[in-house]
Structure formats: C-alpha cells, structure tokens
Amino acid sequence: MSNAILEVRELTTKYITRFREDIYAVDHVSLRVEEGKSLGIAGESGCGKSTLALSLMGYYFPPLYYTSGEIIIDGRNISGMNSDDVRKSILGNEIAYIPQAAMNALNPTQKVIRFIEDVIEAHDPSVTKKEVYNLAKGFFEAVGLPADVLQKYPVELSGGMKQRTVIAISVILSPQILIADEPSSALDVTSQKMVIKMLRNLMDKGYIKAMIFITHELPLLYNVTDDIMVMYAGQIVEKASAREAVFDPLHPYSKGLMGSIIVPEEGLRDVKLTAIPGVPPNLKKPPSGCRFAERCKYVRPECKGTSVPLRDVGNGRAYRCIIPETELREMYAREARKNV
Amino acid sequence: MKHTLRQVFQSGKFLIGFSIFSFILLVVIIYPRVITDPPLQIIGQGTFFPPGLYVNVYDSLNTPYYTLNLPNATRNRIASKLSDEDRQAIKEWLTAVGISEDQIDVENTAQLLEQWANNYDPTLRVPGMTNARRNYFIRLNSSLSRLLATEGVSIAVRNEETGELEEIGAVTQTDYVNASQVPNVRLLLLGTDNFGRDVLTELVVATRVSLLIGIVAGLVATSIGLALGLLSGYVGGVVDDVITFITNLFIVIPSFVLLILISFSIGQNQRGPITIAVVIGFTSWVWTTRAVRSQVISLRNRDHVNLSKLSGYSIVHIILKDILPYIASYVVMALILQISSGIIAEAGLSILGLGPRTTEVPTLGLMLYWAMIYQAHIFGKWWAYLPVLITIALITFSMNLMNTGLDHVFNPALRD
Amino acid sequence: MKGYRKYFFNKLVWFFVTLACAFLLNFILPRQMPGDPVAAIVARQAQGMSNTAGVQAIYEQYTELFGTSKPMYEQFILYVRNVLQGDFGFSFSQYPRTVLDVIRSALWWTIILQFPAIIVGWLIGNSLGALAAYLKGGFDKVLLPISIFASSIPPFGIAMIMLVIFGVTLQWLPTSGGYGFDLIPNASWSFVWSVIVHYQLPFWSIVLVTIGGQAIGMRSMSIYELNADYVKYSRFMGIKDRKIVGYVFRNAMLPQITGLALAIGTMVGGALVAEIIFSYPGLGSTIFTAVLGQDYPLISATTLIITIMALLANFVIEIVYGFLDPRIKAAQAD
C-alpha cells in the first residue's frame, strides 16, 4: 500500500444554528487519497459536500464546530491541534482550498500581488517582498498567466484569468493536498474541465501530491479522478473506484444520481438534477434508519428504525444499505429490462 | 404564496411591528366612534392646561357632601402648595437663623413646617438680607398660615336686592363629593394644546389623517417608482437611458428642498392634506425606480423570462406574470417605507410652515408646528408635542420592524 | 492616473449637468403652480405692506427681474444671468435688506453646522456597525433594536428630545439660537464661548440621526462582506483573523461612501428642520422665517442655495471616493 496523504478517521462536525440547534453535516466520513491519486466527492446540493471540504482544512470557525474524528496529513494528526498553529503551518503548507468559482474569491480592493504578499507573511513573516513577488512570478508562470497580473486588481482579470490566479496562489505554499470545492451553482462544464486539466497538469509536475474535487456534475468526476465517494445526508453511501461508482453503483441513491445523469437526452439537461424525487432530509433530526428512505424506490419496512451501517464489499468498496450486493445487481437488472 | 405568509408571520420582528401598528389603526378607527367630539373644537379658554380628570366646581358644590377623614389629607394640601422654591427658602431662612444644615430635610412637609413655626421671626435682621428678601420671607409666611388654617369656607350668593352676601352654604376640611355624582366631567388624558383644544382627541384624528396622508403618498411613490423602474429595467435602450438620467438627478437633488419649493408654490389655499401627500409621494420615487430597475435587469434574462418571450407572450404579459411575482416581496417592503417617511415628509413640512392649511383637519406635523410655534416645549408643556412625536415614532418603528422581518424572511444572508 | 482624470471628468460633466437641472426646476416649478411667484407679488400689493416705498421698490425690481412680460425663455436667460450675478433681488420680509445678504449671513451657519456634523455621525454610525456585525451576539441584539427605533425617531424629534432634555430641564446648554441674544458678534472669547455652547445641541442632534441610519447600512454591508468568497478563501490560505477583518471592513465602508454621497440631499433635509428647531441662524431657519413672511424671492433663492450645496458636497464625496476605491480607476481604464 502507497503512502497516504490525507487520511479522514470518523470525522464529524456539525453547525450550530442561533437557536443552538445541531446539524450534523459531516457524520462520521472516513476516507483516504493516497500519493499520486484523485478523489471525487458527489451528491446533491445540500448533502453535505461542501461542509466536508470545509471540515477537511481542520480549521474551524462558526457556526461549524469540529466534533470528533482524526484528519491526518502526511503522517501528522491535525484534529488536535490548535487553530492557530493549523492556521500558520497547515492551511496552504499542507492542505490548500481552491474555490472553484473564483470570481469572487479574490478581494476585490486588493491588488493580486498584496493578497499573495499577506498569504506568506501570515506563515512566514521574514520572506521579503521581493522574494515573493519572484516565487509568485515562477507560480503564474506555471500556470500560464503573464507576471503584469501581479499588478492588478482583479476587476481587471477576466474569468479565466482570475481562476488561473487563484489556483497559482493556491499551490504557492507547495502544499500536499488541494481540495477544489464546486459551488452548486458555479461553473459551466467546459471551464470546470479547464480547471480540473490544469489541476491534474499541478499533480503532474509535481507541484501536489494529491487532490479531491467536490462537484455534483458527475461526468466530469469519471474523466478525472481515481476515486468516488457519494454523499447523502451527511454520511458516505458509497465508495468506489472512478469507473464502479459511474457504470455498477451499488446504493440506490448513487444509482439514481448516476442513471440521471449517464442517460441524458436532448433537452433534459434540466431535468436531470430533479431526477430524485423529494429532497434531502432535514439534518436538525436525522431519520434513524436509512436516511434515504424516504426517497427510495426500493424501500423496505426495515430501513426505517435502526441506522445502516457502511457495507464493506472488499476492493476499497462500501456501500450503506441493508440490500445485499447480488440482490441489489438483480434488481437493478430487473428495472433495466423493464425499461427497454 | 400561504407558506411565504406564514413565514413571514413567524418572524417576530415583523409581529411585534404589525401588533404596534395594528394597535394604532384600532384605536384610530375606534375611538372616533366612542368619542364624537370634533376634533378641532376649541373647548379651553387658555393654553396647555396639563393632562387631568377636569371636575366642574360649580355642580361639585351642588352635589351631596361625604365627609371623610384620611389620614393625609392635610399632608397632601399643604405639601401641594409648597412649592420647590417655598422649600429652598424656607430652608435659607434655618440655616440663617443657625439650625446645621442635616438637620434641615426640604422634602419632609411636617417636620420642615414646624421648624419654620418655631424658628420665623419677623422682626429678626439676619446680616446681609435685603429688604426685598425680607418682605419674600413675610408674605411666605402669612401664606403658609392660611395654608395651615383648619376652617373651612363659605359658599356665598350675592342677594340681588341688598347686593350683600348671603352665605348659603359652607364647605369643610373634610368635605368631599362623588365624582361620578358630578354631572360635569371631563377627563382630558393629555390636557389641551394651545388653543385649548383637547390634545388626545386632535392626536388621534392627526394620526389618521397623517397615516392617509402617508399611505397616499407610498402609494403614489410607489406606483411612479415600480413604472418607472419597470419600464427602465425591462424596456432598456434609450427608454433606461432616460429614465436612469432622471433618477440619478433626482437622487442627488434634495428632495425636501424640491418638496418645499413646491409646497410654497402651491399656496396656502390649495393645500389639503391630499394634496401634500400627492406632492410627497411624486418627490419620493426615485430609490424605489433605482430597486426595481436593477432587480429588473437581472431578471431579465432568466431561463422562465426567456422562455414566456420565445412562446410570445405579450410584454404586459411577462411583467405581470414572470417579473412581478419576483420583485412583490421588494415593492411591499419599499412601500411600507415610503408609507413611514411620508409620515416624516409632512410633519418636516408642517413644522416649516408649509403643512396643510390649518382650518380643517389636524396632521401629526400641524400638532408639532403648534406646539413649537407656542413654545410648547421651551415652557415644558409635555403633553402638547410628546405624544406627538411617540405616536411617530411607534408607527415608522413598526413599520421598520415589519421590514426588518420580511427583510429577515426574503433575503436569508441577513439573518445571522 | 489617466484612469482617474477619466473619472473626475466624468463627474465634473455630471456636477454642471446636475446644476443646470437645479437651476431649471428652480426656476420652472413655482411657474407652473397656482400661486406663481409673479401673483404673489400682486397679492401683496392688494394687502399693502407698512412700508410703501419698500413696496414699490420691490415692484419695480420685480417687474425687472422677471421680465414678466417677455416670453418664458427669455425670462429664464433673465433668471440665469441674475442668478450667476447674485441678484436675487429684496428679501420681502426683510427689506431694506437684500436675499443675497440674508442668505450670506445665514449660509455659514449651515455649513458649520451640517458638514461637520454628518461626517462625524457618518464615522461614528459606521464603526458602530462595523462593531455589531463583527461581534454579532448580544452586542448585535441590543444594538440592533435599539438603532432601529433610534432611526423611527425623526429628525425633528431628536432635536425636540435633546432639547428639552438637555435645554429645559437640565439647563446644560442653551436652546435656541447660534450665539447669545445679548451679544454683538465680534471677535472676543465671551462670543466664540457662546457660539461654541449653542452649537452643541444641534450639532449632537444631527450627529445621532446621522448614526441611526449609517450604522444599520454598515451592519448589513459588513455582514455581506463577511459572508463573500474572498473571506473564506482568505481564512483557508491562512491569513490572520484581524487582516481579514480589515479586508472586509474597507470594503465595506466603499459602498457606505457612495451611500453618503447619494444621502446627502436628504441628510440636509432633516438637518434643516433641527435648525429650526435650535433656532439656528442658519438656512433652516431662513426658510422658516421667509415661509411665516410669504417671502418668495428669499424661499427661491434658498432653495436654489441648498441644491447647489447639496450638489457641490455630491460632487467632493464622489471626488474623494475615486481616490479611495481602486475598482474605479480600473474601470476607467479600459
């Protein structure tokens, strides 16, 4: 087994409301990327994800509250530490964030040069100003942007340009890990698949070591990386590797999300995302049995009651249902002939 | 559209703002029915008599006499004749006449009394008195031994024959009447104004007819604003070119400053409260044309827009049907606030003078002018000009409130 | 630079556009109403004032001024050039004296009052916000409803409040005029002391309903601005609390600039009414006193004055906002 760089043991957090209510949003996920690979993280808007990538940086602040679990980055456990010492030598040494839409992830008073200066004065206070702006110019150069861009503020960079800057200023620290968080209602796909070639073109050279990339268009995820994780309701149903989870998902959630997308049509493009009928749970009280229940088409009287465990089936998979593997295979065969 | 109500309804700002402001509309359709008196009519002959339950003396005197002995009574009559400035002297007097000043308590009536009894001596000189303060001294005295008289007095008719005095009837100490046997009474909550009017029930009829006044002029603000607002966001081009100029020029123009130019042109004669909220509301568009214009814009070109204009549908058509129901939650929140600053609008106009005329009907800001105008609050007439301004403050704080729950309710960022 | 001399031209265009506009309305509203400037005049005339002569004058450099019997665009060239000279002619309710002389007197008064004023209660309501959006918490909740119903309560009525609180029953301050009525300004200590007192209340009344508003603008902008993506991305490439506080705090003070600037006509409109009500011997109470004396060249003139400032404090803020906020000159420059 290859070196881990991010390995996830049973981490939970949870937002607290102004009525002092929990949510859980993040409820007991484990996961690992190994050197060199690439996992994606999919579900529906709402399921969690994005909390996730959040509570993956091991840095808090309201209203999401770190409740229990290990984050361990290249050998270190960082779940212990305290918020400041993550801050100055975790947060972009080791573990960066790239908002995937980044119109609006630069300030916009600051010209791009003072952001980049203020990010390694927050680690390293003794680097002078001409020292970063020649590890700065090396970054952009790396990723394809002129060194004027330094100079400017970013109304002045078009939308290409301002997600080339932020993915520059992401890896400046050469961290181990990028985690890239797709807002819901961001990017189109074409200059998702520019971001994500440009991520794994980093991965490449080397400049990190591993990468997970948070989307719900799950096409793009099947192209780019090595593993899949499906989220629902705060908890993992599914881990497979890239080409399981896309063409023989086990948990009918995944299924559906799947179905609704390999088949799209012409025209659908709208449909696709409403293919699940209902919505998420509210996670201010979980339902104690499968939380999918509610939505699922094969639904029996024991789902609901007691919580399903993670279904280990061996080969790094996991699926959370009480439906063994072979009947599931068989009833998805079922439906498929039905169809046609 | 229910949910959105019951949501809306759940926020207790916007409660507690809807229950301030249902309160006043109450009492302001209520009480008119209970109390017919016009509002207007001059009913004191003076100004500012302070808020009190009013008892005719006259048929007091014609009413069967109780004879009741309290305990405090004497207490209470001298203590509410002696006044703060009484108490000060008297106590300058001690202290002269060498009693140490703790000893000395201005606020206990019957222990300052006796000293004064044992210790005033006319015929004394204390050093460095004038002899305007001595002769102050005097006739305090002489005044605080009537109040300390224990006799009663007489009721006297003057015998149209004899022209003498023939007493008819006394009265004692301990003499009192039923005040609800009185036939004549009245209680005047919050005194009267200036010209002797009854301040409660001008308050009250002010309040409607500034709330009409506001209400017309929202709705005129309103209405311009959403027009023009629409037909700039939506129409675009030159149509948006214009439109934005105007705003812009509008926005940067003082709008009181245009209110009261217009206001004084008008005339003192044509100026019916109507009229003022007209001329409020057609200066007091422009941020709600500016709102709506860019809330327009950017629903512009969304997917169901765009849809309703392929199926070719008519331009009433997409605005009624498409834009508004998305921009309802803005207007309504724009006019509440329009509705509160016309209220403001009229009451700044009034107390410069340029107020509806006088004759008919009171407004909020009328009430204000008079009572600044007589000085009212230089001579601490409280009753003429601070329920004024709370009843102001109560309706654009709830109507603040309101906004700030549908604000809560519409725009989720704000919330926490 | 080029950017910036863009943007300065830009609005120095829109200053004299925004000034011919004032100047029309000026001139063209009291026109159209029924009680036109002209048949006031008249009306007068009929009443017949104490002083005849002071009446005929008037008269006769009224019919001048106006031109009245020329045709309207003429009387406008009229208006334009008088205006530009000065000449607005005898003060009604003032004669002998002139409005340009009223006003004079009157307008310094304002603008040491107003001015100052406004951007004190600007700075402070602005922290204020900043502060509560910041802590948020019980902080935010006092604050809050408490500036929510400081904001109900109307221009006038804060002054009203503060007058008689601090005027009439605590006897602090004095509570009307701008100096003592039984001085002669001059250049002694005992007269720049009194001005000095009885600048206090209206000053401070300002100040607060300044603070009302702003501070609930600031807290909602703050509140955005601490919600943005740069603030986030900021935090997760591990820049300092404090830094990123401050990123967010000048950004959000930007808009409240702009805010200002747009604000201003109607700041000055609840600043006159409190002059009125200190009896303050500025604009405000110019207006006041020409209103009681139905005097249309000096309530013209005024207002024309007051758009003017307003205008002109537009046309500063937005100069000044320019130099501030780096979008501008960016955009300017494409």
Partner chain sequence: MKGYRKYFFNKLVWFFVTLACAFLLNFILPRQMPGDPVAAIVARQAQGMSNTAGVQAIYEQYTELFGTSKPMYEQFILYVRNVLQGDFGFSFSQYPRTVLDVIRSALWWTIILQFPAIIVGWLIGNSLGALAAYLKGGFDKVLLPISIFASSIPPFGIAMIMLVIFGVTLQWLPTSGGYGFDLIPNASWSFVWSVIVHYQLPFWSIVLVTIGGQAIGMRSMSIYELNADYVKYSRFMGIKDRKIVGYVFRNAMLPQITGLALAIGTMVGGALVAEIIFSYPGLGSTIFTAVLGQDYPLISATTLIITIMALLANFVIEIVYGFLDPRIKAAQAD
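Residue numbers count along the first chain shown, from 1. This one's a predicted model, so the numbers in the text were calculated from it and none came from an experiment. Between two forms, the rigid core is the largest collection of C-alphas that superpose within 1.5 Å. Compared with the form predicted alone:
- Shown in the overlay between these two forms, fitted on the rigid core, is a CA shift at residue 89 smaller than 2 Å.
- Comparing the forms between these two forms, the C-alpha position of residue 226 differs by less than 2 angstroms, with the core used for superposition.
- For residue 171, the Cα coordinates differ by under 2 angstroms between these two forms after the core has been superposed.
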Contents of the next structure:
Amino acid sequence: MSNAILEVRELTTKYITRFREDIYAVDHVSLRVEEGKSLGIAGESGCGKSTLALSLMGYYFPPLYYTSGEIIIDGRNISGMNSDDVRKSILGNEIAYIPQAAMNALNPTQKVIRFIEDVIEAHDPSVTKKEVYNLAKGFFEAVGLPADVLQKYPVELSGGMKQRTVIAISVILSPQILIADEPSSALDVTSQKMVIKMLRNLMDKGYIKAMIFITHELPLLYNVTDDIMVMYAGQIVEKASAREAVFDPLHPYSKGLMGSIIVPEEGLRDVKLTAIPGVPPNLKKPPSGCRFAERCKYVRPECKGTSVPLRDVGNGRAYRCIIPETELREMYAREARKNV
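To complete the pair, please output the form predicted alone; the form predicted in complex with the partner chain was given just before.
For this one, just the chain is written down, with no partner chains and no other molecules.
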C-alpha cells in the first residue's frame, strides 16, 4: 500500500457568528489520500466542501475555528499549530490551495513573474530575482505554459490561461498535496480540459504527490480523481471509487446528485433528470437524525431519531444511511424499471 500523504481523523471545525452561534460546517470528517492518488469531494453549495479545504491547511481565521480532530501531512500532525508556523513551514511547501475564482486574485498591475518572486522570497529571502526567473521559466515550460507568460500582465491572458498560471504559481514550491477548489468553474469546456490536463501533468511529473479536487459536478470527478467523497450538511455521506460514485451511487443523496445532472458518459446519457426537493438543513440547529431525511424519498421514521454513522460495506466503500445496501439496491432497481 502507498504511503498516506494526508490523513484526517475526525476533523471538526466551526464558524462562530456575531451572535455567538456555532455552525459546524465540518463535522467529524475523516479521510485519507495516498501518494500518487487524487480524491474528489462533491456536494451542493453550502455542504462544507470549501470549509473543509480551508480546514485541511490548519490555517484558521475568524469566524472559522478549529474544534477537534487531527490533520497529518506526510506524517506531521499540524492540528493546533501556531498560525505563523503553519504559514512559514506548511503552506506552499507541504500543502497548496487554489481557491474558487483564483484567477481574479491576480493584481492586473503586476506581471506574473512578480507574483512568483513574492511566493519564493516569502520562503527563501536569500534567493535572487535571476534565480527566481530561471526556476519559473523551467517550471512553466515543464507544465505546458509558454515562458513569455512570465512577462505578461494578467489582463493580457485569457481566463483559462490565468487559471493555469495561478495553478503553476501555487505549486511552484512542489508541495506534497494540492487542494483545488472548483478550479475549472467559470471556464469554457476547452479551458476546463486544459486545466484538468495540467493537473494530471503536475502529478505525472512529480511536482505534487497527491491532490484533492473539489467540485459540485460529481460526474466531472470521474475523469479526474481515483476516489470520491460526497458531502452533505457538513458530513461525509458516501465514500467510494470514482467509478462506483458515478455509475453506482449508494446513498440517496449521491443518487439524487447524479440524477440531477446531464452526464455524457455511456450508460448514463439517457437517464431521466430528476431534482432533489427541498433545501439543506440549517446548521445552526442540525437535525438529530439523518440530515438528509427531510429531502429523502426513502425516509423512514427511524431516520429522524439518533445520528446515523457511516456504514462500511468493504473495499474502502461506506455510506451514511440506516437502510441496508441490499434494500437500497432493490428500491433503486424498482424505480429504474418504472422509468423505462
């Protein structure tokens, strides 16, 4: 078995509102990403994906606070580390983060090379501008970006080129793991393919050892990641291989996500689209039982009682539901026959 680059155990983080209310956006989440592997995280907006990404870096700013759990990067536990130590020794070197709409973070009045100088000098003040340029030139060419991009202003680049440039800047220090939060959103299909190709190239060439790819488009992860976790209301509701999560989801929420998206993959393109009714629960006062119960068409009285643990079904697969796997599959099969 490969070594774990990132291992998270029962991580819980929360937001504290100005009215001193606790909102647990990441609730006892555990995950493992091994060297050479990529993990996808999917779910609706507001399910906790981006908060999980921020939490994994161990770098907290109010109103987000660490509550409990462990975050272990390449054998090093960063839980509870001083924020200055995290910024100096972890961010960029061990873990890199590409936030949503990252392309808009570039200052239009500065050339790309200046951003790279800032990143490298923050970790090594002794480096010269010539050394930075030579490093950046070689790195950009290696990941498929022309070196002349370094001397351009962000406004001279297309959206897809800006996004690829931001990715390159983020990983130029060769971190152990890259967290990419919706890196292909707001891009046309051609640019999306180029971004995905670049991310794969970074792993193939060893610039990063593992990756977490976050999106609300579950089918997209099938072409990018090895495994997928589905989040709902701050919790993990399903863990599976990419193929299982897309073609054979177990949890009713995962099933609903797949049923609400047009999928071009063979075997799914003719599936009738369905919507998930209702809205996610208010995390100021989450339900005591299954958090998806109010929206689930398979809900039972006992679903609204005590909390529901993840049900392990073997081979690294698990789902959070009281209904046994065989019963779920029977219900899905009957429903599919009705829709034929």
